[in-house]
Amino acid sequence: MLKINGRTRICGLFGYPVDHSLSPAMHNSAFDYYGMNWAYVPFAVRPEDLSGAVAAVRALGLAGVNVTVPHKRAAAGLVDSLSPAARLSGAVNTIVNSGGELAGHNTDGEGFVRALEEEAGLQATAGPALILGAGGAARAVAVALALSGSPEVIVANRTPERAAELSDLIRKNTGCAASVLNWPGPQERGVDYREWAAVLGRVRLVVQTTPLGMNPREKEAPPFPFELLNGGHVVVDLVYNPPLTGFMGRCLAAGARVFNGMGMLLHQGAAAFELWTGVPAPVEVMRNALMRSLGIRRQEAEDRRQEGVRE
């Protein structure tokens, strides 16, 4: 049971919109496990109140924050100091305030390499990726990829000025080699289906990172030649609402092994909690907070849905 006092650690998360955030959920369950005087807040910060929001973590002693959507790339301009993956990425997802000092991480890539060798046994070393996209998810995967020691990254986006950048940035600061593969997909009129098939053919991993897929948008899927995938495939989507997209079930059909997002999405929590607190986190209880709190969203969902065909 949480109780606040005078002497309890508050932690939280920036982000506008916050609502729909199932981290107080995860993290309060982990502050519980361990009988920590500590909690979890989520906070509404507009844009506009980013700068002095961040500034409140010092003044008013917060042991760190999450920053999420729209705030990671702002972020990474005002905090003291920033780790390697959030350096390279130019994104920060968590704050951790020692002593007044702030320091900018990046635990998105992080809890994505955690998951990939949890969930499908694969360490970033095992062969090259294929990035499909090149937003901010797609800077973080494929940063923490290199920095993990994977031998390369390929990248694919719409926009082929975006995926050159993200390849450049790869290359030019790490140890890994990196690409850029003509998107979309071999369907679409003058893209070289022999392309796509020499690198599906020496990759082991592809990280889907478009927001394509998600809820309420299951079916919709990015132009991808899935009959090229094997069961020497693993996917990943880091979509995890619905927990298995469009995207996931054709690579399924094919014969790939398929991921969502949602480990993903734990162990960045679980490496923040980490930062924070000093304290292993307890993943299978943050696990099961996540797991309760994502089914009580799809059943609000539902009954909104339900609603709406009765009236």
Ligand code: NAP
Contents of the next structure:
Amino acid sequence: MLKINGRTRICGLFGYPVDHSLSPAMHNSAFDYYGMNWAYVPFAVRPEDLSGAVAAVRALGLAGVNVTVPHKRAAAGLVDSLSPAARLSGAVNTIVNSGGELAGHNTDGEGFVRALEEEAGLQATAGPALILGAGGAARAVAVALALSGSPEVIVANRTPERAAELSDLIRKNTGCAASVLNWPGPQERGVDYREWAAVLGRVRLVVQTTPLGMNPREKEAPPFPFELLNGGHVVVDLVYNPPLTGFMGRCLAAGARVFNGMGMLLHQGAAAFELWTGVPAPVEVMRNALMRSLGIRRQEAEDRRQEGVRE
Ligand code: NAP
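Please give the other form, namely the form predicted together with the named molecule, since only the form predicted alone has been shown so far.
Full assembly next; the chain just shown is listed first.
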């Protein structure tokens, strides 16, 4: 049972919107588990108010905050120091306040790497990785894989310039090799997957980082040569709602080992919890809270859909 008093430490979430976030449930369950006098509060911060909100972390003595869409890049310019992952990815998802000094971290990529090890038993060092997409999540994953010792990342993205930009970032700033693979053209012209066959012949890990397949775009999936997958491939789709996308289903049918984005969400939170508190995160407690909240959110969406049908 949460009791707020004069000694309560506050951390929270800056995003816009924040009403669907699963993070408050995850972090408050962890504080509750340890009996810590801490609370995690969501704050809906408009883009024009972000610098004031970050200044308020100092002014109000918050322990720290998570930062989510659309603020991750802007937050990187508002803190006093950046971790290597935050500096390289140009994005901050966690701010730690140490006596008024604000340190910006990016635990998204670290969360991905931790989940990969925990769920798939796969280390970043195990082999080259193919990344589908080149947005913020792809950048966090590519940077974390590179900083964790991945030998090579290959990026395929609808907009080739963004794939090239991410590949250049990795190649020029880390010891990891990086290259670009052409995104498949329109189906009606026929897709030549020969280059993909060569890449999938040597990668162990495929990471799907586009929003295709995410609720409510559940019918969509990126073009992909599923027949080239086999039991040696680990596929991670960063989408977690629904828990099994069409893309994941086809990868599973092809024999690959498949994981959704829930592990990354959980472990980025666990890493942030540890940065703020210095205490090992109670990962199973946080996982249960996430699953419960996601179930409630799905039920609410279904109820709204049913209401719409009745009107
Ligand atoms: P983002 O910065 O907007 O990037 C989106 C990426 O998807 C871009 O590469 C974009 O390609 C591509 N894309 C979008 N629509 C597409 C389409 N119709 N066809 C082909 N490619 C398309 O978004 P983000 O922040 O990286 O987030 C991406 C996904 O990751 C979301 O589903 C988000 O929920 C998920 N995510 C999960 C976690 C987790 O903890 N599990 C954490 C972060 C993000 P272009 O460059 O061509 O536009």
